[in-house]
Every structure is written in structure tokens, then in C-alpha cells.
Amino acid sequence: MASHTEPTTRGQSGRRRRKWRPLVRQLHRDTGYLAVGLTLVYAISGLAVNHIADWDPNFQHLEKQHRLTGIPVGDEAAVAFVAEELGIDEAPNDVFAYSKDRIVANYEQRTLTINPSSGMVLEKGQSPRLLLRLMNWLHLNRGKKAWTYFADGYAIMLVFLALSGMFMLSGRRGLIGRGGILVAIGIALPLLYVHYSGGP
């Protein structure tokens, strides 16, 4: 009887061990699908914000020079004329006349510097990078409040994906083989960077 019972017990234990890996794979897959949208937001925004020293990830900046003829005399008249010529249909926030040859009109997202004598108009401004600015707003948690819970939930999903990914495969392809080597490399990279860069 003992010789018959022992293999049966081992067989049941083996079946139990085999059952949990498919479950982990299913949860890992479904969590991965759920995290796709947020992963794209954080990944694309992260790339943009990482290079903030080289460009403005939220706004496109413009600087143009225009030469116009027939700019009338008078601050308000000159600004109205230039705005019509350039197709600006908003009223300026303020207008300053620093001299007869330098009138500055400030708008919401642009500034016009007008020289009536020469007809030169310098336009400086910015326009939002609509989708990228929204991603950055979410990534940096500018909205606070409810988004904090979404961000926390996403962080928990990433932790689960990282941990479950280590146990999806068994044997030499899993944690005790190639997977373990890759995990060790992934952990070593940030530690080595902190060490050789001098840390915070």
C-alpha cells in the first residue's frame, strides 16, 4: 500500500504546482493589457521630460518677423492694424508704447513688438503640444486628487507585472536559469549607475 500511495501523493503535488503557473500567466497577461494605456502615457511623457534641458515638452515656441506697410499712427490703431494683417482675432491683454518706434502688445500666448516707422513686427509666442502636454500633466500628477489613486494603482500593477513575470516559466528559461541572470542584470544596472555617478 505504501508503495502505491507515495507516487499518488507526489503526482497530486506536481499537478498543484503546474496549476498555478497558467494562472500567473493569465493574470500577467490581463494586467499587461490593462496597463497598456497608462504605460504609453508614462513612457512617452518620461522620454519627453527627460530631455527638458533640450526642448520644452509642453509648448512649441515660435519667433517670426513680419514686414507690413501702412501701419497707422497711434498705439491702439497700430496694434489693431497689425492684428488684422496677421489674422489675430483676440484682443491684447495690454499694450505698451515704449517709444514711437516700439509698441509691445501682449496676448495670451504671443507678444508683438511693432516698429511703425520701418513696418517691422516681431512675433514671439508659444502653442501647446496638446497630446504631449496632457501626458506630462498626468505623469507629473499636476491634477493631484483622484489621479493620485490611479497612479498608485498603476504602480501596484507594475510591481505585480515585475514579480509575476519572474515565475511564468520554469526550469532553465525561468528564474533559476536565464531569467535569473536577466533579473540580476536589471537590478545591477541602477545600482552601478548610482555607485559610479556618485549618487544623490
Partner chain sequence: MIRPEHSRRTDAVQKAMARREFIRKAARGTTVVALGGAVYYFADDRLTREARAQTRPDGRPRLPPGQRVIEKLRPMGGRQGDPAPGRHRLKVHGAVSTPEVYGFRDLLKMKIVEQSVDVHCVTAWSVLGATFVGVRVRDLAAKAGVKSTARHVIFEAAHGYTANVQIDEALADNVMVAWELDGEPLARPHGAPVRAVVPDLYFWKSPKWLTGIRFVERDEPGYWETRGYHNHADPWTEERYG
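Throughout, rigid core stands for the largest set of C-alpha atoms superposing within 1.5 Å between the two forms. Fair warning: this is a prediction, and the values are worked out from it, not measured in the lab. Positions refer to the first chain, counted from 1. What changes on going to the form predicted in complex with the partner chain:
- Each C-alpha goes to whichever rigid part superposes it better, and by this rule residue 196 and residue 138 end up in one and the same part for the motion between the two forms.
- Put simply, the small part of the chain turns as a rigid block by 20° against the big part between the two forms, using C-alpha fits.
For comparison with the form predicted alone, please write out the form predicted in complex with the partner chain.
Only one chain is given; partner chains and other molecules are left out.
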């Protein structure tokens, strides 16, 4: 039967001294487990929002041009006719005539711009990227309120993970060897970037 090893050692004075590295590793491990969910939220959303200039991380968009004949006169009638032709079975929540040649009908997730004279209908729609939108909402803390405290707690967890990570191993793989080199690189990267980019 394997014996359980206590993370303690006996010092020169004979008093039992608790080893701190195993404790750091345990805390690092458990904090890491706790941080998995939030890390995925912040990392995936971070990647998505970081490239917001290239795509919309919250919605998928559609845009279609239709040409219809026989659009009747009258805003409501025109919208009802177009909706039927396009197979839209929901009622618009707003119909607004900018002019006789431009009627705009708003639906939950799409907008129709109808020109009854030319028969042209511009359909613009969007559908939310469900999971990503939720992640972005959390990441950007749009809801405010209690999430601020979760975000603060997560930030503190990250600080602990960073600091405890440095002291998990001793020797050449620890802070005085390979670990130290990697930590130095990690600190140097932002400093160099600030230096060469000119900073804020």
C-alpha cells in the first residue's frame, strides 16, 4: 500500500516545517480549474472583439435585393404584399414611409426597404451569433451590475495564477532557470512594444 506523503519536512531544529511548494501547486491547480470557464469566455470573446474591424462578432448579416411586380398602393398594403411574396410570416413592428417611393418596414431581425414604383425591395437582416454574443456581452461587461464583481474576482485569480505559477517548480525548470527566462521574455515583450511603438 502506498503511503501518503505529507508536504512537511523536519528542519535542523527538529521542528516540523511545512513545505510551501506543494501547497502553491495545489492552489494553482484548483484556481486553474476555477478559471477555465471564465478564461474561455474572455479569450474567445477577446479574439472575436479584437478583430471587430474585420467582422461583426455579435451578428451575422444578410442583404438581398428583390424585384417584385404589382406592389399595391398604400404603405400597409405594400408591406403586406411584399411580406407574402418573400414568405415572411411575422408582422412588422414598425412601418414608416419616408416618401411614396421609400417605405421601410421593420421586423424583429430584418428590415425591408420597399420602392413600390420600381418594385425593388432591399432586405437587410441579422441573426445573433448566440454563444459568441453572450460571451462578448460578458466580456465587455455591458450588463454592468454584479458582473463587475465576477470580473474583478477573475482578474485577481489571474494575478494569483501568474504569481503562483512562477513558484511551482524549483531548480533549473523553475524561476532560476528556464522559468526565469520565460518570465523575462513575457515581461520584455510589452515593454519592448511600448518602447518601439512610442507608447500612448
